[in-house]
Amino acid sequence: MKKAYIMLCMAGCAAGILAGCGGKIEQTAEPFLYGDLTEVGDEYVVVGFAQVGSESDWRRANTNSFNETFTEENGYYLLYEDGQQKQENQLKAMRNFILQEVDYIVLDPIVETGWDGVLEEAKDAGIPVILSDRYAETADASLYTCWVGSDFEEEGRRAGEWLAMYLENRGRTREEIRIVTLQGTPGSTAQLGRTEGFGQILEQHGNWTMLDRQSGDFTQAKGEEVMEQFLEDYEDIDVVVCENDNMAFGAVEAIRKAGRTCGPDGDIIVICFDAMEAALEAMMRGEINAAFECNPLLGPEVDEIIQALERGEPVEKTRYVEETYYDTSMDLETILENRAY
């Protein structure tokens, strides 16, 4: 293990290391200070984590998973950077990590492209890069050690299959089904995978029509804004597919303001991804029909990978986490009692 001299604070550290499901946000660590020249000894594995931001409940739970895992008690010293949804911030953070000679870099790429240069710099410095949650498209896969996260394309397919079953159970297999999609950040792995997976099922149903797809950038405010526009542009919408929970919350608010109804007893079916605690609570209120899980607890998974690398063991290039889905036919109250996020 190297000694790392913490030359400066990662700019977003004070605001970014948060816990939160269902909007409950707590700071769980003291922020690093600008100009801190603390020397970290050989007893710690120093990890630099370049996070996307704090745009959603899922992201906050994901950050907290890393914060709880990579502690000094567990033999780690964690440097954290909130990218604030900007790739340039993450590139700067990674180069700072390289200058500080961290032992490992964990990168959750905001978008898939544009990483080859900095990944090459990390490789030249002998620092393994672990991709978490989102992919980075590279010309040379050896530039990163491995990737761990969700099978986003499978999530999209599962949502499409669920919708087909739901419509069949209600005798609507021959009706024209008009769909709109609130997409995530364009070019992000979750957006690409969920759009592609759902699109594969869409093509199997000649009576399904995708009226429009627009980005809500994974935020509630933007989701509400885009859904308002959809409701103005299209008189008859049967289904809204929201590529994360927070956009679904915004869509529900826009539907309500427009005097429309949604959920199991409404006229618009709402499907979302992430399945955080707040989404299950919205299902219990009858606002959302189904939520497809995206497991945010990736800290322990990355810890296992780093420990294997520390022992000199090979690691698999791709590692998927286990996930499921939830809908209003389930005992959501009992599920929530044991829900970790």
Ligand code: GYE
Contents of the next structure:
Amino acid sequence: MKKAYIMLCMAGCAAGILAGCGGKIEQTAEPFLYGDLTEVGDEYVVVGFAQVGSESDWRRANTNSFNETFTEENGYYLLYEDGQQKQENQLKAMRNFILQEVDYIVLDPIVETGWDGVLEEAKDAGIPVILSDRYAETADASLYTCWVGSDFEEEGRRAGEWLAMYLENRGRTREEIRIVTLQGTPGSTAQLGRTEGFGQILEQHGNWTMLDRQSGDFTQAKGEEVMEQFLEDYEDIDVVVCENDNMAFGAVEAIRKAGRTCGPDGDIIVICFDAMEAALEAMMRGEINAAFECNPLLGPEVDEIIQALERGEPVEKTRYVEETYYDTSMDLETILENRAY
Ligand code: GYE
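Form predicted alone done; form predicted in complex with the ligand now:
All chains and molecules follow, beginning with the one already shown.
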């Protein structure tokens, strides 16, 4: 283990600003770890975590998972940087970590491209980079140690298959089904995979029409804005696919303001991805039809990887976490009682 000297983090990025939280998200984690040249003892494994931001409930749970896992009691010293949904901030954070000679870098890349340069710098400095949640497209796979996260394409297919089954159960296989999509941050793995997976099932159904797809950047405020526009632009929307829970909350709000109804008893089917507690509660209120789970608890997964690397063992290059889905036909109350997020 190297000895790391923790310097002042980028002061310009101090505020943990929440985009479009609509009162549903609270900032729980410290956005940056400040320190004045604190010397960290050799007994700690120093991990620099370049997080995407704090745009959603999922993100908050993900950050908490790292904060709870990478504690001093567990032998870690965690440097946490909130990129505030800007690649530029994440690049700066990574360069800071390299300068500080951390033992490991954990990167959750906001988008898939544009990382080769900084990954090469980390490699030259001998610092392993673990990709968590979102993926980074690299020219050379040896630039990162491994990736752990969700099978986003499978999540998208699962949502499409659920919709097909739902419509079939309601005898709507012949009717034209008019769909809109609120997409996540363009170029992020979660957006690309969910769009692709759902698109594969869309292609199999001649009666489904994708009217429009626009980005709501994974936030509630933008989700609401885009849905408002969709409702003005298109008549008879049957389904809104929201690439995360928070955009679904925004969509539900826009639907309500437009005097329309949604959920199992309404006229617009709402489906979303993440399936965090608040989405299950919205399903219980009859606002959302189905939520496709995305597991945010990646802290323990990355911990296992680092422990294996510390023992000098090889690690799998790609590691998927298990996921399921929920809809209003299930006993959501009981499910919520036993749920960690
Ligand atoms: O679905 C969304 C968040 O990358 C899986 O990012 C993550 C996504 C998640 O903003 O809520």
